[in-house]
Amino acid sequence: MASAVTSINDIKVLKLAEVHAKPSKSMMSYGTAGFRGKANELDHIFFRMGLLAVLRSKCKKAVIGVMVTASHNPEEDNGVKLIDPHGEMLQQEWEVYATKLANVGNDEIIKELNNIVKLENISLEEQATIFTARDTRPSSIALSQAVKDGIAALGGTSKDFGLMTTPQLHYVTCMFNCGETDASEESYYTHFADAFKSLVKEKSDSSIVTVDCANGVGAPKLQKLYEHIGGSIDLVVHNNAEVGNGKLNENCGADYVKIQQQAPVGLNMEPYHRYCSFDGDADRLVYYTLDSDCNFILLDGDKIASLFAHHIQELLADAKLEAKLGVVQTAYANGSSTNFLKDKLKVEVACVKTGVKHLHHKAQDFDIGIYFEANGHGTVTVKESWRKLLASKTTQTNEDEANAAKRLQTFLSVINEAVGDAMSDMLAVEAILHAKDWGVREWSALYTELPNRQMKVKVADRTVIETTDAETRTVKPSGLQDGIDSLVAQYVNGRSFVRPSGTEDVVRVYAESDTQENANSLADKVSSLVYDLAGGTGEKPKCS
């Protein structure tokens, strides 16, 4: 098998390879969202996911998708992820190989390439076809070449639908696989305007919404989306590069509302009117307002995955069906929202490791399960067994629950279940709201958050941190969690967890108390305690 590889593929491997060379003290390893970093020094690794998209390809028979995007990172930034056939994220053991193919000498990629070969048992007569997508950003036409260079050095067929969201390249990669052989960007749209004009087929008096659309990708997909929808709502898009010269994440998007708590630029915000924001590639969503007296709400993913689990546990319970519910969530996740979903709803929680890709996995072994993180990602998994439960209850004689069933059915289908997509989670949030004639007010009430502060700490080396508990504990450096835990004693509804990040070497901190100053200030003293601890870098951070 790796004969073949070396017969057919060296040479045209080889001499692109030394097109898309690799600098000699490059190290990245795949991340949660795939690789990331500064576009300038990234054409070598989409070279070479392009390659591993062909090998993916052929070892699942299907179509593979590649995505260039770094979301809500910087304009600066790009970055590349694969999708695998039922638009989920890449199975954990191929992040490895991602890695390994990545971080190889040029001379060394044919051996890389065998040995995957070989591990994987792939026959190389299989057909390979990459569907493939870009974000706005400069970079992103130069590197989505690179992609396809390594598509076609391997001989396979790569299918370029420009610019898209993140959720849309998902969508399309999985409806194909799924026997749909004309997905397309057109058909997401008609998909999500016909489930949403199901549910809401005319518009309230309150049914305006603001987006800041981050001076990205979403923006104009945005605008195509509201020409499918008609007149069931009003959609106003702020942040849009394409009549603008705002910069892509830079003072907007959903990544800077929820950290910085506040509006993005040049937005002029009214009390209980309905604001939210994407991310740079759209698949991030936090709402928020002002109250009477102007002060700043968000409702982030905690608030939605609350919302979304209010709903369907009514519905549910119109259509007299039994499902097992659960709600995943982070150590993000703010207490009073874990506390409401517990102890109001009785809804099962559980809580895994940061990273959508530990999320979704774990929502799947709910009947409906629903995951958001705090930043706004997130989406609903339903088992295909109670999803046909569910199909059957529509037809059932009792009206009034066959009408619960199909109104339930229907919102499902309002929601992209590949993965968190800003555009169907908004649609999904709209819908609910019309259902119950709720506005922000209202949806704001379900629970009071607890005030929340996030800081990052710049290390040396952030290895030296190691975790537990899903994230909410530290076993190294000695000291620390010790150190943490007396700190949280001395402040009301104290709770606070610190975590490396996942690209870069800084240590993110979370706190909450009773009071913003007691979450500025313990979020303060928890970043000292790691600077000094874990090997801070340059000044010490302060938020208070």
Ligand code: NG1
Given for the second form:
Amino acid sequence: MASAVTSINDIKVLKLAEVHAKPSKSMMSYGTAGFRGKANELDHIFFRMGLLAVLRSKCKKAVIGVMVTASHNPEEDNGVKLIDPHGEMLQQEWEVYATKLANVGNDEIIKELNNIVKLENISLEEQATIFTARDTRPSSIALSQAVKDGIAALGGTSKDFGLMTTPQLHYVTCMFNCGETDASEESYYTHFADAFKSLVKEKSDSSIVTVDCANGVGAPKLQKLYEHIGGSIDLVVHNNAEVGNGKLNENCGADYVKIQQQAPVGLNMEPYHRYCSFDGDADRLVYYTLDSDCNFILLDGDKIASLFAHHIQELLADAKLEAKLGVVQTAYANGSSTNFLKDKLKVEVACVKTGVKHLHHKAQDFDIGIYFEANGHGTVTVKESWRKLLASKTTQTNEDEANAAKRLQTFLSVINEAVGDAMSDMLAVEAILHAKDWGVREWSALYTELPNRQMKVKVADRTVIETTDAETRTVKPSGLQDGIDSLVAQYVNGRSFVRPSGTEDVVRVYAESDTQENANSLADKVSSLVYDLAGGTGEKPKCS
Ligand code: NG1
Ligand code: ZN
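For comparison with the form predicted on its own, would you give the structure of this protein in the form predicted together with the named molecule?
Everything in the complex follows now, all chains and molecules, and the chain you saw is the first one.
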């Protein structure tokens, strides 16, 4: 356990801060998923996040997680984020501290740390334990060390789990703080494999799933999970760098498949076979297949959310259980998915700002909250009080109702409630398809997506764009929203919005319309408008 410190040891912190010195011009902010950037410019940030994690741990009197990954970004990037005690994203007030601490000069670090101690009334005598883990990026080893140096500089104890997926670190952090002192990677596999095996006792003929692991940490971890699952599913691991030497996220992975709407590199697809992709740290999942004419069919986060809602609703009806069931989406959700959920399933749908923390928070308003970003990041949250109601239903005398309640209970335990998790979400999808005796064809037929297109526009300063209404409208620069409105009005079923990315130095443009040509054309016109009104740089982007 950590040795207690009663005051900040200036000398130790400053000495190590010199080793992890900040380049004078660097200014960064804690974005949608922590700090992200070029790996060779981030060493000081990782050290400082080690420092901050110690204060957060002392403040919460709990274990805090620090994950080293830049997820779906290119291999040359890296990133760091803090995980709060129950596996949630870092509390928003602390994001402000994180940004300040990341940007002060070395000579102001002690002042900044003392400020946080004072503002949060932190007792420095508290012990601090931090769980760390990293993805497979070559830069992640040294950057993890920088985090550990920061932890040590403030007298905290670090437990390094080494290579792990992001959701695995969320899971062990959450489990440890809930009293499971032997929370480990092994307990992760046992938990999810056992839940899956009790839902799927026998393989069905169609249950071969080819998984593109983006040449990332998901590949070795999925192999391990598979060993625990045994014979109830057939998995083929594709884009496993250890075998094929491919580059992380390059022409593969969930983000590539979602944005390009095409198969990852090296995958020969067969109509209606099952394929899915993880991203670089395995917290996103998208499925896809080919139809009989070999057209590419994507089953993204919206389709996964719709499948979950459909299944949970059925089990609730079978168990004769009332629940406030809701689905949380962002503006990137396809309009057809929102219509399906609202009009067909009659489920309440909420739209929030991009970023899992916003979705997770909103989902907790419901007894059962399903949240997914269209890119495949999502999970299901359940209110503790409602979980008790469900448990009591499993022991009721009506056998059919009790059995349905048990099925729902087991289904919910195959889900990693702490955070979106590609591996556990994949098991949940497979369990539903098995229960319904569906293939991708039936699943995909739940609704037909409106054609859509996403683009990126490079501008000198992306903060010139300010948004409102869950990022669906811009308020700055002036004239941009009016321009978008008049373009959208020219397209059948047109919808478009723009927002500054929180993880890349770009402005994102989204457009949907009745045909792919129209969606492309609307995306092109809106991108061009952003370029002109928000200070575009380089060549004007064009997709059609
Ligand atoms: P930004 O770069 O802020 O759009 C992207 C995703 C988010 C989220 C984060 C974290 C889109 C459009 N945006 O954020 O949904 O997943 O990365 O990885 O997919
Ligand atoms: Zn990710």
